[in-house]
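Consider the single chain below, provided in structure tokens and representing the form predicted alone.
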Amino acid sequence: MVETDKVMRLETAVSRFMEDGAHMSIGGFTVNRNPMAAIYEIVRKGYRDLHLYAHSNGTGVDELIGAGCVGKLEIAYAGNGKTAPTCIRFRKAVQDGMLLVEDYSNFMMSLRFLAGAMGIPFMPTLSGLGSDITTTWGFSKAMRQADPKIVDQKLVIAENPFGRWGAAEKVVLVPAINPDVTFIHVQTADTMGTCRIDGLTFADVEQAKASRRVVVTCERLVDPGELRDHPEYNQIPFLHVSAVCHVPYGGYPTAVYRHYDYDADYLRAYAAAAKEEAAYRVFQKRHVYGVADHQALLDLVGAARLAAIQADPRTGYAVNMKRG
């Protein structure tokens, strides 16, 4: 039977689908939308030893590393655009030891990605050759062996089996991603699970259809007649989707195409703070731990701030914003 209408709240939808050691990957693209509504309310249940893949990310990242959720991460790349051209906790979280990384090229993640998405173990690509990437890893041999999660290798350079049919004589295998648990934060979705994201997509879509739940927020919540009058542009269908969960903001202070732009004032403060511990944590109580949900952070931050962030209808983004 099919689930027709599958709207909770988000706090609902996290305790659902979350649990310690997850296995989990997070949407969004270093300062655009990310799924943050989603991630405060992770960090606020304390979720540990957590798992986390990520195409390019962000704050998201950086807030799921800072509050010492996660243990093991993949990902290409963390950054906060001008504000943290790399994640600061992130950083901090790897030169400390407290955080193990794998790490890949962009192309590969959107491979693995579609890999889990297309079912198949791996995908072929010449991405890595020649690089650090290829003979660094972040996992060892005993703890691959030991979370059957975990792929037995990070990747694997095979020979061209098309021989002299392809230019290259080696090829790099990269191997599928399938969280247990995706958090994407899109403009539109309906009841249903249906999602129709404005704009770049990102790896949204592949880690959606890789993963075996999805909890989606949203700008605007539509029935889904409104999706059907031009389902061309509908790129996630319901049946991947396990929960819808109405969160305007939900992308704040990350930028959401068409709606707002990533908030510059706060992500400057935010890479202020987390350079140093007690102001870190000081930022920490007030924005995350010291606020219900994620209402009461946009009425926090104030209304003033939210209306300077307004997209603007003809390019989609805000305009006369100090980005620096």
Contents of the next structure:
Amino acid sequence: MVETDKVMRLETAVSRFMEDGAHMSIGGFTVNRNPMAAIYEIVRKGYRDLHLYAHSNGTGVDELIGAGCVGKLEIAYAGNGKTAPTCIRFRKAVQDGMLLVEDYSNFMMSLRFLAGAMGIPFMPTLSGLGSDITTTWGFSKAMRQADPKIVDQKLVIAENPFGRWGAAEKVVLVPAINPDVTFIHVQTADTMGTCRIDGLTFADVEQAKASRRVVVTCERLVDPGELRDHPEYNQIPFLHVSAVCHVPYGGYPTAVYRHYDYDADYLRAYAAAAKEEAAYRVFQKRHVYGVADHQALLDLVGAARLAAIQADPRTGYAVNMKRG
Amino acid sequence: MTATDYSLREMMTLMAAREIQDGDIVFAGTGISMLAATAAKHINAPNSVLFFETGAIDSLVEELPLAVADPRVMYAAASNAGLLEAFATMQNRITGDRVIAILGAAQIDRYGNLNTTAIGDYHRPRIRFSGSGGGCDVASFVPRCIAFMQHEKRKFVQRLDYLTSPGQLTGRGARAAAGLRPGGVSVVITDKALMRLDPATGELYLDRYYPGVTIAEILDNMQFTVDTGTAREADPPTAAELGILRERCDPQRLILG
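Please move on to the form predicted in complex with its partner chain, as the form predicted alone is already shown.
Everything in the complex follows now, all chains and molecules, and the chain you saw is the first one.
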């Protein structure tokens, strides 16, 4: 493959834009469109002390935590559908005191990325008044003040400066997030970096636009002309994107709408292994450390499994797939 | 016709489905709440609108999704957007007041406040759970929320270890004083009973106990007591309800087990 300023191998992009201690976020939601190829590459390269911003990114969050990459986590939800109502390595890391967590809600985290994308310091919401999310801080004041990359206050409750306009007396102000780097996986990207996401966008667009660097992996890499036939279907213009990597099945084992479903067998096997230390090490060694790259993982999984999760063109998922 | 052979899981699902009115916008989470929303659509509220925090609105749901980001929520929806749009739809009064939400929790108190975050000390919890997700947002915004709970003493607690999603906070009037709109948990559905939140007291009361369950058994399995003065036996599932639930909503028994 010829690498250009933007089009490059995933291994190149990860090396170029990641470092220990980076503040990062990942796209997708629980079992869907997580940038798994990128996450596995980050795990293989062994980055440490990452500061991860997540809403409900599920699979990818648990893999990063399980591999010991994450030191601090700001998150709304660490669950992963039926196989793990609470992400298993996340739970263990928090209970063992190995991971510092700051809890927000999904809307708060989405608004924080939006504020970052808009270049403003915070966004207001009516969510969370009276809850422990507003009163209990995971990151102490001292820790916050000592670290210039972390905002001094988790959030602020303020009087509505417009009186009772909007039928609200108080608002919760949540601070902007501007990650150093965000990884997303999309169905289609062009060689300049413009992205087209099919189906739910989750918070990918806000995360990408809030981020200083964005690494995109894609199922299909196309010439810019193709995406410009219908620019209204594109969500992220190339301006925001630092690197584009062509990685078919780059979301596997999570689902990519209209391409493939989640691999329920893989997610179940992961959850089973994650419950026990030795089994988890074996699972990681086999599926992550023991393979050279994402293609090698796909080879290991095999063509039959990939065929079983192929999306049906009518519905966008694998109809009647065995999930139970 | 009343059925006699049904599981508690089926009973809980149908009790929730009966709470949903035709035309409601139904916010569903994962698992049994997704199934209850689907059951309502097929049984008693055909014009209800299924809605997910991931941004899918009016999904067709040919197959039961196992997560709110399952691609099955995207099929034939009115729109597939994102989290900001989904939560804005609930924060926005014009649409938010039509939403009924279905949630679950690790702990609930007499005021309908929910804990989905941690048991024990927040900073070093004995058991860590998933966290709010959209739960805190929903409980802050919408007027009616159904909470699914296992009816156990350790779950119906005097005091939450962490208040993730606001109900009536410390009782009548507290929600407004905190700056919240009216809303939060209005119905609690367990494997023994259905409780409702009394707006006059800001506390839960027993409304229905399931056939074969005594009031004493219900109270014995809670750390706090509730008013039982108006409680009556719940109607068991009808054969028609069960047929639709089993054959149309969850034929693979992914949630019914």
